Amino acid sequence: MMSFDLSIPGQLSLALLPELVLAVGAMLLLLIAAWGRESDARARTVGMLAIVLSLITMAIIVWMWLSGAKATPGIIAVDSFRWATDLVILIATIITIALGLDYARVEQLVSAETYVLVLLASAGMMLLTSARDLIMVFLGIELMSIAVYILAGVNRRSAKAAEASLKYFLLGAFSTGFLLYGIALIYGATGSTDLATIGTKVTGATIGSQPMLLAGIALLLVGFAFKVAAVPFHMWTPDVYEGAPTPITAYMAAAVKAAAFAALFRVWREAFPGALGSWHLALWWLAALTMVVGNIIALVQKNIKRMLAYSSIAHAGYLLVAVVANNQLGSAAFLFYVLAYTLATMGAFGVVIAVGEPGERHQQLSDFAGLWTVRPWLAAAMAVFMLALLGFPIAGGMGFFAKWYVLQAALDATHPETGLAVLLVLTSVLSAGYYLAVVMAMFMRPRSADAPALRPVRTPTFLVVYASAIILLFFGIFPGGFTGLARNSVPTITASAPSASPPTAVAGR
């Protein structure tokens, strides 16, 4: 077994081993990228060695991981949940930079470092993923969300592409003063910006109550709620997704989505446990009106990337349940959801890449008519990810066993959140309307006589939608295996938790 003492310089940069090797070799690559004329042919280059430097820093995780890697209270976290989320943003990584590479040949674009900015958005989010001090978030939170604001506009050619960029930059800048004046009233309450000591003085004192902390908590949940793109911060979302390249907008609906979670969970869980009536009741109506508003305005959506931008923000809802639920369930829960969740996410959007032409054309629904009578399998993979992503048992059963736990975080806590799991399953249901849409065009509608053929799938782009979808099918039969996996893997808390009440009001929902 593994022990760090991250006291001590080399041992805290041994426990971040998996993000330095990916940092270091995001770097070396920029260096080949920058190395020579620009070509086509260095850029996959780059983006092949970018996939194999994820696979090495996976095969690190899972090394530290099956060792047993421990640490004495520190900075960062080295704890299963760590290792299990860092395992999702990677996958997500190998799939946007695979679909990349595809995506890049269709829109003749010849930019070598978008994968190196890709590699330098997810060692971010690594980082984001083990912070167990406020400053650590701080610097994660950047490292991603700098790398994606010049990702959203990496098509230079586009002006769609580009108003995403500017949109996003200008709003997670704001968003970011938000997080840093919380974090600034945090510690000007505690003393610290140590989650544990957060969470101790906050549990111990009567500090829970002190308008300073309560004003820290709240623009610290403002700045959260940005970056997952929970109501009514959600704004930037839709046209950022339209406009951005496909494969970066599968990436920031994923992988983004995943590591500002998991942040969350263990800020919320090892800080604030002491505060939980101060912060219950604002999570509590920032959860229900994200289900709603998200499910409500995907209805009406005709384009593809835009009704999964909003399906994205209600899916975040769905995620804010487990965050209320407030307990071990409820992360447990957030493992298996999102695993499920970006497999169906992205390969949904390899399947956007697949049937779409050059310049993001045909991207509404109607584009999707009658696709199984000339791409039957590609159809019936986009069926998967429909159903995965609305929870309909069978064909998209790991979809539905994700939202299952999620309900039972949302039942199983101290106070059962029974209104919100109703919410919860009302909601699920009025996304049928839209899921199911696409599935019905696909099967039910006659592809137009005008329609243009459709071009082969390219090979990184087939390997991704059919890898996903038989995945999701796998877990979907089996969930056993990984649902015990998931149960293992939750936050280390060093902090004493408090059986602290939520307000009446809320606990009788």
Second form
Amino acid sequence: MMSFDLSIPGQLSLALLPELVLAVGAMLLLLIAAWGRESDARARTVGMLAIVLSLITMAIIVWMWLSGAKATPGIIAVDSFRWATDLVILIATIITIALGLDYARVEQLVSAETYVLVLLASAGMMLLTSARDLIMVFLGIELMSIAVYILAGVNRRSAKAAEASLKYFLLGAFSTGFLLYGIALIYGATGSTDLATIGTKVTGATIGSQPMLLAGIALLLVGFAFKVAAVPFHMWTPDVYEGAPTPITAYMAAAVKAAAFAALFRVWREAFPGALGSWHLALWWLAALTMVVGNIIALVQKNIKRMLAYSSIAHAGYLLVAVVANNQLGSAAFLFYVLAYTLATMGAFGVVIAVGEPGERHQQLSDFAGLWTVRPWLAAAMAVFMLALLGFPIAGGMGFFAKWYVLQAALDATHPETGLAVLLVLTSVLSAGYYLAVVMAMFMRPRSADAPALRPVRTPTFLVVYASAIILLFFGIFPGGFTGLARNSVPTITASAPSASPPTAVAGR
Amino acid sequence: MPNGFVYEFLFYLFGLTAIVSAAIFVTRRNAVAAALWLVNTMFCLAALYIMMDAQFVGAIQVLVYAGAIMVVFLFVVMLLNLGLPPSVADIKSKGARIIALVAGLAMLAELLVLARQKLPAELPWLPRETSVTTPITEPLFRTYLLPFEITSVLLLVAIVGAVVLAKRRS
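In place of the form predicted alone, output the structure of the form predicted together with its partner chain.
Time for the whole complex; same chain goes first.
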């Protein structure tokens, strides 16, 4: 049993061992990338080493989780919620780098720094999931965002990528302003940036008479809503997701969203449960609007990347339902949902890369027509991903249980969120319109005569696509072990009992 | 806190100069002239900080904002060689101007509301220090050592990113 005293710098750095290993390793890889002439072989080596580094970091996290690491209350959390989200983020990182290796070959990009930037962005996300101080939340978000702004524009030959990068940068900087202003106002109202201390200061009775605090919470919510692309702060998403290189789009849709949601979850659960009355309605509408608008606009998309962008907006809405529920079950549902969503979305983007042609062409729905006749297994995997995103039982694997647990959490809340639950089911039915359209195109329509012959599927994409599909199906049939784990991975709830880790943290393993 | 006529006179002098300079700054067409008016605003703010017994922040304001950042601004203006375009203003349409006006008025209203709240003259959680730098160094190198270190990683990412984006197209 490890226990860290976070007030001692040495022990603090031990508690941050995974982040340190990842960040220092990424800097070493940067040196390798910059040493000597730039070449395709070197970039591939750096990519491979980046995957190895991510695997080592995952091993350290699993080891720390299993040994039941704990810590005194402090600037970072040492609990299983952090470990679980970190593992999802690292899985997404490995998938991104693997897809990136393939993508670089198709698009003839040579940039070893891409992989280093992905690793550093992931280090930022891991800091974000552990943050128990608003300053750490801010720095984690910035470290993640700045790296991703650059990654979106890493393909210098594509005008669309440049547009995506600039648009993401400008709107991201704008939203950071909201976030920072909110943090400043909350500090002004409570005198602290520490989540637990804010939690003790924010109590129901006096909220109404504290406009500064309310304004701070509202601005913080706007900042987070930008990052997770919730309606009405989603305007940047489709253009950015369509323009960015496909592996980076997958990374943004899965890892960036998961990390921002984890921070939103922790901040709302540790700092603002006392103000539930004042933010509940805002989050309720945010969740409802995001589900409805995301799904309706996704229905009319013909470009698969754009369709997946709107689908990711819709999924942000489903995840917001878990945040609104604000209970133990909500945290468990959140973790399960994030893993299922990450695997399904990134797998789908993997198929998009396998089907696409250089220059990001052939990403229309019609290019998937008759895929079953030429690449039956690829079509089957894509069908699993689409059904998982839809939340279809059995064939959709984990996707069904993911939505099921969110529904359970919503109905189990102190004030049951029946309205949101109904809306979730209705919009999911609506989403069948575009998810099943892909499945129908692949299986029921003939391959068009002028469709080019598909490139052979390369090893990294092959591994990513089929491993994701198999994991989705496996845990869809045996969700039990995983949910027990997720259920025990709940963050510290109230500031009155600020033990950094629940004692039953590893009981579910 | 020193009160009296001189203090008040200096406060209004620097405060009004800052506001007027800022107004001139946003209305200039020439980018260099605008940047220099912004320097003037920064200097006035530095003077206000020093009057509030925050000499260190005042000095940093002059060094970092009025010095380093404005020099970079001027370098960019010089390298881009903007000259005098017919209209630099990004906000052209009437609708955008009205939105900007409404947003500005909302900010003003918010400030007035916040000003009506009775703020304590001295924030209770900030101990009154005689030293100028201790209140800054103590949190920076003890309580918030970790965020301070993360900032260096953040800057590294920004530098690497700038090189990646600016490098010759491969």
